[in-house]
Partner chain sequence: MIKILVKQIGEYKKDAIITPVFTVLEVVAELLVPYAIAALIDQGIEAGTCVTSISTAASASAGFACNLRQSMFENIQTFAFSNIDRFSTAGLVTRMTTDVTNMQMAFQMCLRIALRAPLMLICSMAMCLLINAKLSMIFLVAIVVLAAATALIMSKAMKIYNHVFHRYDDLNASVQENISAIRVVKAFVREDYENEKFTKAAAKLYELFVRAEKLEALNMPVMMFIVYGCILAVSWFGARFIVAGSMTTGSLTSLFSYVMTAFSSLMMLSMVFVMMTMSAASGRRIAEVLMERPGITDPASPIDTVKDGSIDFDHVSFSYRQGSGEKTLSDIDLHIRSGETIGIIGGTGCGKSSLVSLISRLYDVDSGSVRVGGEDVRSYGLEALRGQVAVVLQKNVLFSGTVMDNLCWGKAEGYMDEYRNACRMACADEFVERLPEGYESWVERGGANFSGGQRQRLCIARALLKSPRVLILDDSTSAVDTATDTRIRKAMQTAIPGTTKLIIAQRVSSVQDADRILVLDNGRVSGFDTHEGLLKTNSIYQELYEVQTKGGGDFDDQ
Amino acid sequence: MKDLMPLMGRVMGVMLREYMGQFCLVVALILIAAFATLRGTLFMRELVDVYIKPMIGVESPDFGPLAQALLRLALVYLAGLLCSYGYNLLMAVISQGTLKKIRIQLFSKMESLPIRYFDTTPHGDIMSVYTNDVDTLRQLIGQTIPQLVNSSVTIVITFISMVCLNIPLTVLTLCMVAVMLLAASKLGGRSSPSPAPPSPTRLY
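Now the structure: this chain alone, the form being predicted alone.
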């Protein structure tokens, strides 16, 4: 964990130096996509309280407002879908460009190494730096970072919505989450590693 944070900082530094504007646009698109998803979730209460309950028992209900609300919800979902497609496309461009920059830096650094390094290091280990290690960074930049931002925004927006809807239920939910985390930590602490298998008996 200690080595992960400096690595994240260095990768983010390389990425933001080249693609600061594009990454800010990615964050904005993630925010819009998260709001669209949350709007669809909160619409269920509005659907029942505002549109369905008033029409119960009415002989000739007017479905016009309900149709307009569903059309607006469809447009919100469409906007969220387009934003999700947009930020995934931008992150693909950002990740490939950042990896190109990292590979160029690696190659420039490797050109300055002495011949002894290449004589004592297997060729497979050298190529693994450019393939496996850099491909891991591609997953970090293209998938992990957007998912981290999206999840963080969704958690914050959901918590704010819970507080606005019902404060007692929000407090109860937080208490139950704390109890679950505490129970999981206690059970995990009591679990012991599996004992080592016995050494084979010598027959001679």
Given for the second form:
Amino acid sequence: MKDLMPLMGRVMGVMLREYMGQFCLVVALILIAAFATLRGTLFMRELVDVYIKPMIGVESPDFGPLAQALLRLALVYLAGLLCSYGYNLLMAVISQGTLKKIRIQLFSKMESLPIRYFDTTPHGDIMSVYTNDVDTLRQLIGQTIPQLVNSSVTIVITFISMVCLNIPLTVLTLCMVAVMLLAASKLGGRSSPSPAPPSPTRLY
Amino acid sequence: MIKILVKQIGEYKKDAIITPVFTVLEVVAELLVPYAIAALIDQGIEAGTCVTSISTAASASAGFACNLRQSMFENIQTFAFSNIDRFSTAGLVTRMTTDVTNMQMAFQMCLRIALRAPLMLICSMAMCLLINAKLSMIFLVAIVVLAAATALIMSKAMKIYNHVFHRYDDLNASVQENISAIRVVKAFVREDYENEKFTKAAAKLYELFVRAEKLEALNMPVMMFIVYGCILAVSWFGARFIVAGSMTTGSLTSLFSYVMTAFSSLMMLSMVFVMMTMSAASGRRIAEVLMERPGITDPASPIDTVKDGSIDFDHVSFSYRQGSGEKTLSDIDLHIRSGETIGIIGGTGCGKSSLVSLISRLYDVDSGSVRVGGEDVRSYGLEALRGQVAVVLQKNVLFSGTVMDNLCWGKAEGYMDEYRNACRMACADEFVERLPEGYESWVERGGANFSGGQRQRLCIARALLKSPRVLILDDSTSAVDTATDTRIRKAMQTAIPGTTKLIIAQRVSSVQDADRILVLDNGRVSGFDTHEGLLKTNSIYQELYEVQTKGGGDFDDQ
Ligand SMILES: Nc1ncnc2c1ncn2[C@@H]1O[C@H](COP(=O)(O)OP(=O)(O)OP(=O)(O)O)[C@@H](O)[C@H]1O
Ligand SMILES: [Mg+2]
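Please give the corresponding structure for the form predicted together with the partner chain, as opposed to the form predicted alone shown earlier.
Okay, now the whole complex, with that chain kicking things off.
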């Protein structure tokens, strides 16, 4: 785990250097998409209180306001949907582009190493940098980073809306989360003596 | 294919089965939580089962990957040259690394999610049906549409993934070539050229991956579209039902929460599908290696002693790609007596190495037959045959270890004087014994710390130690000076007279005192006679002899 942080930093470094603009766009799109989801959740609360309750027991209920609200929501959803498509597309380009960049850097670095390096390092080890280690990076970039961005945005937005709704309950929830994380890390640390992660930093 | 792969789960079946059990517990715990009063305790249970199922899934999938790699490796060990030619070394490397990793990830994910997500989905659907059957119909329709859309996208993506792994092979081939031939690259200052080549391969891979991932990115909006549509529809019709009095507001709210649960399990499912499409391509490639039957196997009742060193080629034809029509060797008919010394000569690429590789059955003939000691090579056990036919390959290789380790390789338990003897015959004693540690000196990988000629001599000694009936030297003295070359040949002549010796050479001087000389031309026998006979009758041989004996001086005079 300790090895992972500088590695992440390095990978992110390559990524940001190449794709700064796109990455910012991705964050923006994720924010909008998350906002749309949030809007949907909040609407469900409103639905009953604001639109349905007043209509119950009315002689000739007017569905107009509800229809309008649903239409607005549909538009918000559409925007969210397009944004999430957009960031997925961008993410494909960014993650694969970063990998390409890293592969090429690796290779040209390798070509520049002295022959002594090839005589003293098992060829299988060098080969495995390209296969196993770059694959691990592929996983890291392709799955972990988008998840990280996505989850952190969701957490922030959920937190904000929770604070808006009810502060004491928010505090209680936070305490519970802390307890859960603590328990999970204790249990997780004990039950998975995972093999040492490969070190993709050898050559790179 | 799936059956073959599933078999590889092997002893990790227990973990593989336990995981879904824990997952079920996890789901049950999760669904119970809202109803339980002591939420704290339940969350404890959930976290417990969750962690357990993660670790069993991890151990099952890691074990699966390990088994896959091991079986592939074992199978590859049995491969004949023709099998390896088909997959290419780089292809095998990718299959053992990237493809197995993909399988491992997919397997782990499947174990954890593939059961959990559908279970959650079904449970929440059932709850919806309980709450309001009519409204839930919207839901069912949506899921059918979603499944169809996903299937379409995935089948498209799958096609791309099949190409992706071909590109991986190319990329790895380029890396591998550069690692093993780095000296050549450096000597010719080809780094920039190789960089460019690699960049192109990497760019191609990038393009394909982006195309596949862009297709998969479509999955998400399609799903969101359907789920959002459901929410809107449920809101609208739900409101009507409530106003009409056939539903309560409370049930609408819980309906929504179940819709959201279903939504999140759908998300997970689609993630699994993405993994599965990628791993399906990998799985197929792994299964190919596992299913590949060695092109050359022992016969049912193998003969295990080679009677003598006679070699017969009866109208042999051979090509590297069967059925391509392009013959590497055609209609070779030769009869060599035991103990003869045969020189083989001919232009580059005329099929000399191919001819001798048939004798030790590195490849099988297309038609005709090759006999050693009077029996078809295909009727011997491979070990017996290759033990008695020693080949010093053109591209000889030493392994990392001591000089002794490398020599032992040819014969299990040798004695010191046998080693000395073999080394003396191969003229390797002169430099080995001068080394500070003698026979215990360390050999670097590939023999990088020995000169070309020294390497060749050690390889000859290694082959001699097997005391074979047939000894084949494929251009094995090319890097040795002419005087040493003559000494090696003289030594063999006197020390192992009973062994049939085939000497492939580029220099006429290396073969001219052989009993007979075979002149090959473009995969055909052009002449097979003594030096004197050939000089009279064979024009190719005459030409070679003229050029080589008169030396370069003549060219300058012209
Ligand atoms: N593994 C292989 N797969 C496909 N074709 C091959 C393979 N090995 C050799 N060939 C082809 O078969 C032909 C004969 O090759 P071979 O190695 O027998 O030549 P050679 O006479 O030994 O040449 P040299 O003197 O350079 O060693 C060549 O045209 C070559 O292209
Ligand atoms: Mg050859």
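The term rigid core refers to the maximal set of C-alpha atoms that superpose within 1.5 Å between the two forms. Residue numbers count along the first chain shown, from 1. Everything quoted here is computed from the prediction, not taken from an experiment.
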Original post:
Core-aligned, does residue 118 move its Cα 2 Å or more between the two forms?
Top reply: yes
Original post:
After superposition on the rigid core, does the Cα atom of residue 131 shift by at least 2 Å between the two forms?
Top reply: yes
